[in-house]
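In structure tokens, one chain follows: the form predicted alone.
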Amino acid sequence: MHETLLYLKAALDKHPELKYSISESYWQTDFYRFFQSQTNYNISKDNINLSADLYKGKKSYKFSIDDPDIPRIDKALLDALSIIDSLPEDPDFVDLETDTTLAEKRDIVNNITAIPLEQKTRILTSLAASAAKHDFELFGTFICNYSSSRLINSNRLDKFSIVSPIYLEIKAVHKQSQITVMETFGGDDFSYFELEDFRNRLVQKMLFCQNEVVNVEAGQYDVILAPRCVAEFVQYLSYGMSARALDQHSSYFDGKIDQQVFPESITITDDPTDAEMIRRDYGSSGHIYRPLKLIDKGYFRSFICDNYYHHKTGLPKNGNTASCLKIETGNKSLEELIGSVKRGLYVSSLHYMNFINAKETSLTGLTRDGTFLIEDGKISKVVMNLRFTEKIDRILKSIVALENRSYTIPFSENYESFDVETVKAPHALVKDFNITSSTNTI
């Protein structure tokens, strides 16, 4: 493996006028899909990709080749050399990544072979039997990936990395009402998957769905956000923590380094070393990926900054990518959080979120997969899905309690290589969450 990478490197080294960053990755997936509690299909795919960023002075050109071979590499390089001189300069380009620090070696399991089809089927069959008792069917995916990559640049950087993420998503659909609830697991170490705990959480949501279905009026509600919701809001917030957003004048955190922006209970770290998450060795352009405190007890501490924006903005370079966000827990159990709400909502999941104004962190979206009414400290009814318009900064400022347990939530693009990343988050109790309307749908 990597013969084509080394061939391209040798060819580029014959052009001392060029700087380059080239990478070759091998990606494999085992994609297990189920429908109505039965296996729908199981497919395996693999792909090799070679990509190159070439720089001549301040001019750059990029190409990418799937299943590369020498004739295709020769043609792509010849095309690049004929085009690059005609391209505009980037006045802010200075140099490529210079961090040659290597990550500590760690054992990485190939989860495609470690979690065979038979084991996936046993897990699904067991969960489907539990769902059937409550008249639910299961739909979803169980994805295991394995990818290895090598990155080389003309500043003598040479790094190799492996990642093998797991993505399990189960959506339970009631046969009559079509009410849906969801449970997920993600990470790269399947020993953290606890089937009975997963089952209990899924079944509890099914039991909530047996209650009456109601609508609620627009207005402000005390809301318990499930970990998936907290995770997604923080993902959106992290956009403004990037040096790129700062440079484009779209960052909420502009001018706020070392200022308190949220309550003391809020700490957010980009942590690629947490064993319960999908771990990463390298970040932007191959820079070593280390834990980075973004929000520390309410204080904003760091922008996510790669080599390019380090040169452009003068911010410290860290190479982080916000792919391993972790929100620290609080001191309340979920039962205590629910019990403290006189009348409010439990929101399981979010859908179709879009920024209205990224700098103000304002956005709109929908609830889905289980929205419930809380009355007198108990979940009492199913609520039709709702539309909300909110600001993430106001949501975090309105958190009055966090759960004493966190959950690893996977997110997947489900395109091409089914790229998976994880966020670790607890439940959160938010005061006066703004509901704008009902969708009148389950």
The other form holds:
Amino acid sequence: MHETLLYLKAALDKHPELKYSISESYWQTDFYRFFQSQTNYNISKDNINLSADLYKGKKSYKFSIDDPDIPRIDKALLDALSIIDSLPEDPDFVDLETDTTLAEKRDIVNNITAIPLEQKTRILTSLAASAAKHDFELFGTFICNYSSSRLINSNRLDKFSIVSPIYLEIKAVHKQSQITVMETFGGDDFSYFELEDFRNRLVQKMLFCQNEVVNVEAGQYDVILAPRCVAEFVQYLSYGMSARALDQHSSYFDGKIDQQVFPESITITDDPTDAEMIRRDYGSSGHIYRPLKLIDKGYFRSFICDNYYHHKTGLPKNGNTASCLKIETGNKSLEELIGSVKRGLYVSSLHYMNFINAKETSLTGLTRDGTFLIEDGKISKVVMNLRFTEKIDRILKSIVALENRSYTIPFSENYESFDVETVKAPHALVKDFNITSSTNTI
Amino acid sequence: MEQKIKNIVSKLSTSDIQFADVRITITDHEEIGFENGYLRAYSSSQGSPAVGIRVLMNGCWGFAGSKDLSAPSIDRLIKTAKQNAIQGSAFLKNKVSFPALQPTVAEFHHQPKINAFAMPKEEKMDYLRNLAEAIKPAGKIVHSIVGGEFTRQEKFYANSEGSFSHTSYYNTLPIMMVVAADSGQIQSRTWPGHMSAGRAGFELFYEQKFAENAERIIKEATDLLSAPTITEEKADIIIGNGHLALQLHESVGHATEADRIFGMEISYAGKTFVKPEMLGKFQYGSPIVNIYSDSTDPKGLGFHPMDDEGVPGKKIDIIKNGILVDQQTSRHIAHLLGLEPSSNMKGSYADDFPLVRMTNLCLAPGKGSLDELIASTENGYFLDFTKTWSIDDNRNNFQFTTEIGYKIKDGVIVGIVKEPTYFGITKDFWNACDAICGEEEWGYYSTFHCGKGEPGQIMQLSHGVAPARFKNINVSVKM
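Having looked at the form predicted alone, could you now put up the form predicted together with its partner chain?
Time for the whole complex; same chain goes first.
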């Protein structure tokens, strides 16, 4: 195991003038996609990759080899050694990661073998039958990944980690009206998946869709944001919590450390240890990943800062990557939250958000997968999807109540490399949420 | 490699397999990034292999892919792909089928003027370092980026009908951006926008005049800090090529990918407002709007002699004189819609499942120059270079912000505006198009980063556009 990694390490150790950070990663996915309550396709993919970051003084060069073998490693190393001297320096590079702390060992199940395709199709067949009774069909994905990585650097760091996330996303689409609702499961422990609870939640959402479909005007609404929406806004906000954003002058949190930025009810932690979520052991440069309070009772406490930006900005470093965000719960039940709204909206999910100005946290995006009108404290009608243009800063400052329980929400990362992460969040009641137009579609 | 792929296909020529295809790609990739004048990243991946095996059994697709091309790996992938199809067919209502095609053979090898992988590394580095030096932070410029991504991909395709193709391409993505800051606000400018890629080697940096535009983006980013915003509710807007390519991409390109009609992309990328019954009837745009998909033009990144399921490259009208007339399809979806397959099935790498993808999706040119179009505009704005983009999952309601807007009064540019934002409904917007510039303004604008599918694939593709004018567009977003 790790023969190519150890071969590369041995070769690099013959060059004491070099610092290095090298890793060997194995990645595998079983990716099942379905539509119209039937299989679209199932994909099985795997890869072994060897990558190396080499430093000579302040000059650096990186190479990466898929399906590595000795001749290709020798060639890549020869190329690297021949070019590195001619490269310009990065004056901000000081040293590689020095944190050698090892994470506590956990038993990690390979969910690709633990949840075979046969089991997936059995679960979906059962849920599709329930959906069909209400004239809905199922669309979505059922994914299991397994990846392991060993990272070694010239500062005697040597770390091995495994992660095996599960992501089940079901969208139930009404055959005639096309009204869509969604239910998800995410985590690395499938024992938390309760089929009957999942079915009941999905069916409950389908029942909301029997109501009349209406359009609403642009304007400011009291809005119940579903946990998925709260989670996604906080994910976007966390961009500005990175030392990299601070260094690039695009952080909302510039100059705000230890200042109150949100109401006292807002506490956000990056917690890689929660068993109901997808857990992580280390950050990308190998620093141990520990719980980190980002917003504590409204006060901004910490930037997410890797080794490079620690040296560049002087901020304390950590192994956090905002991949395990948790938003603290409040003291209201969902029924109380909905019951307190005279006329407003329930927003299930968001779509295609993009910053207009990241430093100001202004962005635009849309609702999807179930937007509902609340009248006199009850969900009364289905609303066509809406566009909002808002500032996350203003949304969080306008939260007047949070639900007293939270939900684990999975998100699939689809750009660059495929990954799954989870966020834990409750429902939130937000005043005066800014709807700027309707999509006129469901 | 040709023999290897044909051997794999021969192992799949059994009576229980209705159709099978195999792809092998070998990809070189290099990335160089300067920040604030200093080299931050130089990474290289050479000869990265990938193989993908797709089988249709029991009317169900099964797929397996890997970076490992060894014989034991291939045998394992064949077994897995077949198992996936058989097991998947346990949850199936309608079997996948499509008419057979005559076998074809294709070979195409692109050569750039300056091969970024073979040119002297010092020459490449010196050019980028000088560019980075020219825009490094000074005055109100607080952050700057210069970089390039270079790819070369060789692809082999073979299927059970006897089709075979062998192709290779070089693509380049150059990047230049500055960020200006003052009093807590930031503004940015890029050159030449986010669709700066091209089917080329290092010559793209010279052709796109990066060095000549360094001072321009520094000045414009700085001036934007004190520029006003648009005050009107509605305005006539001219959209420049640096942004129009994305408007076309989001509101026509993705909307006419027919896999979305059947909900195959609901779980991630979304649906489309387009319905099969709209073909031949739906007034998508004004009569001057002609949009086509063209995988036969080798100048665009979307060129191929054969797509990733054996359909020869094609040029097809999607919108003809404003009417929706066709879709981008796979063989399966074309069969369901009663259309001819459009040659739009592509996977980013061989170990990616092929999807319906844009190739070279183009807005046909009209007449006249950009200067003439501006001169014929009484009041309005010329908007260019994408900053923010967003569109709903039916591809119906969009909102875009560009990096800069130029105010037009009586046919003359009289100043700039910051963060110009416009929004609209796809059909209304394209029907508001009253002028498209001519061939002298038309060109390809290309991206490396069109995301679709799960596991996510990032496609390289092109849009041919010329600046166009749209009347009475909503330009006021109340924050």
